[in-house]
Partner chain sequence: MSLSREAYRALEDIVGPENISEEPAILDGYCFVWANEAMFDDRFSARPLAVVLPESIEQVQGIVRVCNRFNIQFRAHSSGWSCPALSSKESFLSIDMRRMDRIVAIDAKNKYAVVESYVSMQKLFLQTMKVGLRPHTIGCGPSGGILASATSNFGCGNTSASSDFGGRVPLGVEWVLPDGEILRLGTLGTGSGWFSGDGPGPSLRGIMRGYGGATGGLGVITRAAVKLTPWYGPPALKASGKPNIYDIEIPENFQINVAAFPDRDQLTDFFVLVVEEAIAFALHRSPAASLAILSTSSGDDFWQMVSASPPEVAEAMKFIGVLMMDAGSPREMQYRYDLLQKIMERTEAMNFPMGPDMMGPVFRNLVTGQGQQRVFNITTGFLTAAVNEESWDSVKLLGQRVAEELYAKYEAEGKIAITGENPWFAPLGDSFAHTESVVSYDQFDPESIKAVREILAEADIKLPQWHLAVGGAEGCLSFDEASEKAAAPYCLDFLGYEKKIKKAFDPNLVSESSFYVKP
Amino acid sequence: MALKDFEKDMMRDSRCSYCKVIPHVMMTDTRFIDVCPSVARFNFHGFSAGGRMVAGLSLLRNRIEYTDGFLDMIFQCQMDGACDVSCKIDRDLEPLQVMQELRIKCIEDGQLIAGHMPVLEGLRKEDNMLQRKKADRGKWADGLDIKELAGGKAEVLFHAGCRYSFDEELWPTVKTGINILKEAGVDAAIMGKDEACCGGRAYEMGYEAELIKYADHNIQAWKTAGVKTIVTPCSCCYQTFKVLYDKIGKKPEIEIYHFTEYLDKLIKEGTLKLKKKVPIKVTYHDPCHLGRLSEPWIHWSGKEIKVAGQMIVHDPAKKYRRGAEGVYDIPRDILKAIPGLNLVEMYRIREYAWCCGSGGGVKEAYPEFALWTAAERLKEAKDVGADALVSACGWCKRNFTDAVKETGKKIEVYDIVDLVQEAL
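Generate the single chain structure for that sequence, in the form predicted together with the partner chain.
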């Protein structure tokens, strides 16, 4: 697909601004009505999905040229997809896909974002998004009793992802993950220094070739190693393996689990028993990539036909991803299964969850905006009386932790795995 293929979507934008807020029936508090960090922060319509639909059309029609202002407008956005859900409450349009194709076009046309460049260079050289040495990728697992694939075979692969692999503060989470798997008797392995980036975050920055490259590489590596199941604690990797590889026609014939799904399975089977009390009041932050963005891809090919004069329908009928099929209940079920834990909900949850702020290349190129977005979420968590914010993604945890330091907010930030560990 290309931007051109979405011309009709852009034309059909009505400029209703639904993409800026949570629909009435799903909202109770006007202080947290905004769903899109970008327009909430920068205010001009161009910073909303609707504004980017218009900009895409303008670009196709040569009404505008590339400028720094235009690029900031396109890239100061986490690509979190909340706008897409709010738009689709009533419309059959694809604003998130338009925004994705717009970024791809920018990159293809050589319009690069300075803040992304070191990351991309690092990725191309070292196969990770954190500008670290590839050789150090498996260090987080040093001292763990875990099989490291080096040309060997394993049915269950634990894919740590770039963030957990190189962010030392997050290592306890992945180490815990491995220990839980071992305790549950799961014969899992890691790829260590041979693990590569999923390509998903680069794709969100507009680098489609990187997604294709890493899809090919990873799928081949898994095949060679006889991998049947992948478990990852990273929501971005999970969404990339499950949704984006499928989107580009490279769906792996492998079971993909987010770590929470695997944990839930182990808890419900009785293999894992949560016994210890964890008396804490927490609120759960739905990571965008585990929630609405992880809804399975829906392939469609067909044509538009006219009926009853000028009504337009699709042949065959088209189905839309509206954010309904993300992973929402499982992390909540896990938290509810922890004795003594008190789970309170924020206002913007599930398909309307407010983004942590780090996605879409924002953490890398616009760090202040990333922190502003996270700080808004911390406010919401405090407002519902939570002592801790729990997420299920390393990127979320990193950005929230940074925002806590920056704002001095008194709130703990956990990965759900950390709390499960405390309950074991």
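Same protein, the form predicted on its own this time rather than the form predicted together with the partner chain?
No partner chains or extra molecules come along with it, only the chain itself.
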């Protein structure tokens, strides 16, 4: 696809502003109705999905030129997809795809974001998004009795992902994950230093070639190693493997689980038993990549027909991704199964959840905006009386932890794996 392919969508944008807030029927508190961090923070229509649709059409028709302000407007966006969900309540447009193709066009035209360049250089040199040495990728597993796949076989390949592999503050979570698998008797292995980036976050920044490169690399590596099942604690990797690879026609023929899905499977089989009380009041944050963005990709080809010069129909009928088919119930089921734990919900949840702030290259290029977005979510968590915010994504945990330090808010931040371990 290309930006040109969405020209009709851009023309049909009616400036309705549905993309800025959660659907009216879901509004329960007027203080927490914004769904787009970008337009909520910068308070200018250009920073909304609708504004970017206008910008994309203007660029496509050579009505405007690139400027620093234009690029900031395009890239100060987490690409979290909440605008896309809200838009489809009223009309079937594809704002998220427009914004993705707009970013790709920017990069193809040489319009690069300075804050992204060190990350991309590190990715191309060391195969990870944290500018760390590839040789150190498996160090998080030092001291664990876990085999590396390297020519061997295993029931499950545990893919840690870039953030968990190199962020030492998060190592306890992935170490805990491995220990849980071992306790459950799962034959698991890691790839260690041979594990590579999924390519998804670079794609969100506009670097399509990186997604294709890492899809080819990873799928071939899994095939060579005879991998049948992948379990990953990283929501970004999960969405990339399951959705984005399929989107570009490279769907892997293996089972892909987010760690919460695999935990739920083990708990329901009776292999893992949650016995110990964890007396804490928590709220669950839906990661964008595990929630609305992990909805399976829908391929469609056909023709568009205008009836009576006005009504648009598709032949064959076109099914749209609306964010509702992501992983929502499973993490909540796990939390509800922990004895003594009290789960309370925030005002914006499931496909209408507010983003943690770290996606789309914002954490790398616009860190203040990323922290502001996380701080807004912390306010919401505190407002419902939670003592802790729980998520299922390393990037979410990193940004929320940073925001707690920045704001001084008294709230704990957990990965769901941490609480499961306490309950075993």
